[in-house]
Structure formats: structure tokens, C-alpha cells
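The chain that follows stands alone, in the form predicted on its own, written as C-alpha cells.
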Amino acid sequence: MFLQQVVNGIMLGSMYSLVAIGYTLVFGLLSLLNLAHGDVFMIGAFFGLFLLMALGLPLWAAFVGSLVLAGVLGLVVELLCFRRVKPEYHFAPALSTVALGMVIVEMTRRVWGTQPLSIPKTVEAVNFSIGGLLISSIQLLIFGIAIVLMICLELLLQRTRIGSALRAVAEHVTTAKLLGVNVSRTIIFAFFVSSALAGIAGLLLALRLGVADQNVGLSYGLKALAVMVIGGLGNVRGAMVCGIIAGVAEVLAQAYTSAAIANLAVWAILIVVLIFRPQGLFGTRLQTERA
């Protein structure tokens, strides 16, 4: 059923959105890419399942644990790869985050092994039939958490002082300093939030797939990076909406064509957008500000 596939695509796309927002926050502030972001997303799943299985904690505690660990890893990435890099060295942070991402993957293998980690049987899905649509409790949980997080982030950016500080730094660092914004703390906060969102998204994906896999950091991280470009560099709302679009497109392609074509769906959208609207569907951050 077409509507069933759309629902499945929205669930997948909401996770793309959470990861893409992380890329967008960092790029919007520094105009630099954090290529370890996908690996932070991956380890959030493993740590969350560890809390569920080894420590027997409830699901909500696993989400909090994934959020905190991923957020702390984001601070480590900022400290090691971005803080002391001069603005003219554009490639240094990207290369160093690739190296740090490899370290994170290797640490995951040392701790949890090389095989995918299955979710415990205590986390069982209950299926609901709503108007002919089959929706599981896991899907509702994924969608509910993703939407709440995106709404909270939008309110934080638009209605709070720290949100004003983030937007000021993204617009012009020197002007933000003159206005009394603590730029260093603002950047640190952005790294924590972006990585925390990725950690939660990682655990959500593990619940959706039934396993935590070390390979998802690369595959899903790259697709989320493409989503950021499709939405517009540095545009948080663009990342939110285009993540959903990409997820729906991928699931529909898999349902009506093949898995191989589905894996190319996001990249096909990216190519079309770059040809006809290279600034992204929602425009880049600078274009949005000038408007």
C-alpha cells in the first residue's frame, strides 16, 4: 500500500533529519564539516543497547545515556579537531575528524565485537492497525521522539538567548563578539547538541532495524550529509524537511523498484538539486539571512 510505504519513509526520514541537523549546526557556525558525526551516530546505538542489555536500564534511561555519551563525544571532536585550527586551514578539521571517526569505530569493535548487536527481547513492538495502516509502537516512538526533538530545537533557536547567540555567530563571528556573545561557549554548545541528536538517532535506528551495526555510521552519515546539501547548507529547517523527503523517496523506491535503486534515491535527488537549485531547496544560510 502506498500510504503504508509513505509512513515507513517518514520514520526513516526523521532519523535522516536528526543526523543532518547535526551537520547543519556545525557547518552553519564554522563553515566546516564534522565527518566524525556519522560515527557518533553509530556509537549512540551501541551504548544505548549496552545500557538496556548489560545494566537492565529502562528504555528512557538508554536514550538519556546515548544523548549524554554522544554529546560528550561531540565535545571531544570539537576540542581535538576544531578548537585550535586556524580558519584558513579548511581541510584540517575534515581530515582530523575522519581519523577520529576511525578511532571511534575501532573502539566500538574492541568493546562490542565486530558483529551487529541485537536489541533485547524486552523491547517488543506492539502493532496497531489505523485505517488500514499497520504501525508499530517502535515506529510511533521513533516518530514521536524525532518530532519532539526537532520542535524543541526550533524553539531553542528562535526563542532563547542561546539560540540568538547561535544565530549571531552563524551570521558573523566578529559582530557576535562585539554584541557580547561568548563565541567559544556557543560553539561548544552547538557541538554537544548536534552530537546528542545523532546519538539519539542512532538508538532509534537500532530499534527500527532490530540491531546496532558499525557500518551504519558511514552509510547513514553520508546520506544525512547529502540531505544537508539538498536542504541548503547551514539551513536547519531545510535539513528537517529534506530528511523526511529523502526517507520517503528511498522507501518508495525500494517498494516499487529494487533495493539497489533505493540506495541511489538520495543521491539522485542530490544531483537534480545541484543542477537546478545549487543553493539547496530552502537556500543556504547566507541567502536566508539576506532575505
Contents of the next structure:
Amino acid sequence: MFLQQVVNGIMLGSMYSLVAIGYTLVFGLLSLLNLAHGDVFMIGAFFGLFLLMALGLPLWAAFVGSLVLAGVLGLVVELLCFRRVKPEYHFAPALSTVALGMVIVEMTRRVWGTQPLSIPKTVEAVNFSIGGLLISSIQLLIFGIAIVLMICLELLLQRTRIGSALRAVAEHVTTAKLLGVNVSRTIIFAFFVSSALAGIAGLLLALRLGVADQNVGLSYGLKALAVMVIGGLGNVRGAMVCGIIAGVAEVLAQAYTSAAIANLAVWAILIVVLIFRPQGLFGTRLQTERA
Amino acid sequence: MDGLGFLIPKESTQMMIGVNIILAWSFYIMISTGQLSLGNSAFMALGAYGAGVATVNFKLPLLVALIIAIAIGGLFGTLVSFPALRVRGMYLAMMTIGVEEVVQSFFRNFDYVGGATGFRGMKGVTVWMVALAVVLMAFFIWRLESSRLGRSFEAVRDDEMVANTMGLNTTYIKVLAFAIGAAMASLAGALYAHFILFIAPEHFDFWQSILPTFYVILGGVQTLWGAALGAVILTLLPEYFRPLKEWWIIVYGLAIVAMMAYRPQGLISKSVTLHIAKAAKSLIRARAPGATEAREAAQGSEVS
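We have the form predicted on its own; now please give the form predicted in complex with the partner chain.
Below, the chain from earlier opens the complete complex, with every other chain and molecule after it.
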């Protein structure tokens, strides 16, 4: 029973990780919050649903499609809310992204209605039993995709040229510029990657819930933001690990206490972590300075 | 209504403007020491429920209930601000969101005040009471800002370390600013509860915390008047956008995005208030030349 809950928690947590990575990538580069990220995550499900239903594409194509569409939406967010912002007004993008997120949610409601839409049964729900643990094919798919994406991201950041450019800008913008890194292109790239991940995470969540919900940006998205902070602002690995921790904590709280307490699990962790480690669980000197 | 009558807001909107101005100021006081709080709806909820229980369950007079609300807000604000002292910037903002989620969830599961179904029975706040509260708060902040304490708020915001070196007790100043802001949000909540007649936990969600930040940033974070103007504009806009039906949210959102891109310092910045003050002064001078000459003469004699 306990192990089963832990497994379920890891499945949920991998989704928090994917979204939190998006927040953290942008924060690492710009030290600015992108609060529209949760809504890009939300609309990812609707992009996927549209491709599945209206165009009749197979599931893998829906994933690729919502990756690309969400990524492009991320570029729009960057263009409207971040490109023109001057460093001395660092609250401005936080607010304009909230406003843009509001627009994205409202657009979704205009196009797809205000009620959650159910997702067609595209994945055969087969339950695997591994050593007494029950894992559904959907759970396995979600976890598989999340893990593959995280490994890809890790390779991208550590092994490729653009990845090292990204890490360089995150470390110190001026130095990176002096070393010949094209900073604005790196930022655009980071927005695309983070939004693409959110788009896929949105579709994965919709598969898990069975519906594409217009309100997940505020519920799941906000919790993912908390996860990012728990992991340390701008710390990608921290976001990955803390997403899983948060997911497990939430599912365990759900199983052994009540839904109300489960809903607060992430926030309780956030408050406790910030009291004892103000720079986040995996925060370093870099993370403290960024705040 | 004919003519320009439609421009005059309804009574409930007028009261909402007042409440929103106080909420904007509560955020403004906190940000004036550099503390970004995105969880003020928690304090608002505490004030609303606290005052509501006081008038409905304990049959206390409204004025006493409002004072209780202010006390609850101040106390809880102090409580929250102690751990918050260790965290700064975006970490603090996130922590306050956490507090807001916890408080909202608490009221959802607290059956004594109706839980998720909400709490009703409060009444008695009129437009004039809200207006009086706004004027009192304005006077309070205005006095605060021209006092030694207000200057130290500014010093802490500009550079905490320097302020500390200069001998200011930055811990005390930050806790105080946070508590004052929380108390104001609480008062706003209490007023809100007593004219909206019905409160539920979802009235005090993340959005309710974000909206006042819109008011302050749009109106201008540097002055008291900017924050108030932002609250007035953004409370009235939805009313006038009504012909747009559901599309008004989209227009509203895009308007804020555009505003942040082109005028991130807000509508009224310090330089604007200085210009207005200067213009007003020169107007007075033009009206009363004799007085100016007399003053100049006095200044001249001081120099010589």
C-alpha cells in the first residue's frame, strides 16, 4: 500500500518537475518570474486535444504538436512581457505575465468553452503488476516521457554548445556576453524549451486526469512554482528532485490524512523549507543572490 | 440614466473602489520597504472573517469589529513577518503565496464560519464609512511618509545593508511595515465583508492577492496617490468594459501587458507628482505676486 502510494506520488511529481523546470530555466537566466508559465502548461492539454480530436492525429503527433505550439506561445510571452523590460523594474514582468496568463485562460475559455473537456481513450488502459505494485499504462507513459525529457534536458544543458551558453548566462550575464555568447538568442531558446516542456506536461496531466481542465494553471501551475522555489531559484536539478518529493508528499498526505491537507502539502513544505533554508533546499550562494 | 450619468458608478462599486484603494495601500506599505507580498488576501480573509464573527456571532458593534480586524491583521502580519525576515525578494513573494493558500484552506475546512459554503449575516457598512476609512488611511500614510520612520522605510528599501550601517533597526522597520500592511488589508477585508454581505473562502484566493499589486504597479509604486489612482482605474474599467461582455478580461489583460511594456514605473511616478506640485506652486505664485515678492525679499535678507 505504502509503496503503491510512493509510486503514484512519483508519477504525479514527475509532472510537477517538468513544469518547475520551465519556471527555473527562465528564472535562472533573467532572475524574473514568468507567471504565465502555468497557463502555457494548461493550454498544452488543449493544443494536444485539438490535434487529437479535430485533426485526428495519433498520440505521438499530438505530443510533438503541443510541444511546438506551447513553445511558440512561450516565444510570444518572451516578446510581449520580457524583451522590453528594463532591469530596474523587475516587478513589471511578474505582473504582465500574470495578465497575459489571464488572457491565455480566457482565450481557452472562448475557444474550448468553460467546462473541462474529456480526452478520448487513446491509450489502452492496461494495468501492469510489478511485484505487487499496480501501474497503469498511462502512468507508465507519463513517467516514461517525463524521465526521457528530463534526461534530454540534462544532456542539452551539460553537453551542447547552446546548453553551456545557457549555463553561462545564468551564471553571469556580462561575463557571458564578453565571452561571445549571444544572450538574447539564449534567452529566446530558454523560453522555447521551458514552454515546450510545460506544453507536454499539460497534455500528460490531461491524460492522467482524463480531462483537459481550464483551471490547472492556478492549481497545479502554482504548486509547480512552489516546487521551483523549494528546489532553489534557477536550480534545474533542484526542480527535478523537489517535484518528485512534492508529488510523493502530496499523494501520501492524500492517502493517510485528507484531501484538504494533501492540497497544502506543497505549501507546507515551501514554508518550512524557506524558514530553515531561505535559499531553497538545493540552493547555493548563486540562488541566494538571485532573489 | 442619460447623458454622462452612466459614468457615475453604482453604490456597491463606490464601496469596492474604497476597499481596493486600502488594499492597494496595504501592498504599497509593504513594498515601500522592499518586501513583495503576494499573499495579502490571507490578511484580508482574516479581517473579513474576524470582523464577521464579531458582529454576527458576538453581536459587537461594527466599529469594535473593525478595530478587532485591524488587531488580528497586525498580529498575524507580525507573526508571518518574523520567518519572512530571513527570506527576501521572490522567495518572500512565494512564501506569502504559501501563507495565502494555507489560510484559504483553513477557512474552507473551518466549519464554525461555514467552511466552503461561506459565511453570511454581516451588514452595515455604508459608502460614507468606506470613504472615511480611505481618508483616515491616506492621512495616516501621508503622515507616516513625512516622518522619520517613513524615511527609514525608504532607506531600507534602497539598501538594507547601508540602512543597517547607519544605525537603523532594519528588523523592526521591516516587521512594522509588514504588520501595518497586513492590518490595512485586514481592515479592507472587514469593510468588504460588511457590504458584500456574504463571504466565502474563494473570495480570498491568489487572484485577490494579485489584483492589488496590479493597482499599485499600474498607478505607480513610488507614491501613495499612484497606488490609489490604480485602484480607482482598475475597479472602474470592468464596469465600463461591460459592453464587451466576456471579452473584457482579454482587453484588461492586454492593457496591463502594454502598460508594463511602455510605462513600467506606473502612471504616476515621483517626477510626475513633483511636476504637479511645481505647477501648483507656480499657479499660486501667479495668483499672488505680492506674497512671492515678500518671500523672495525675506530670502534675500537671509542671504545677506
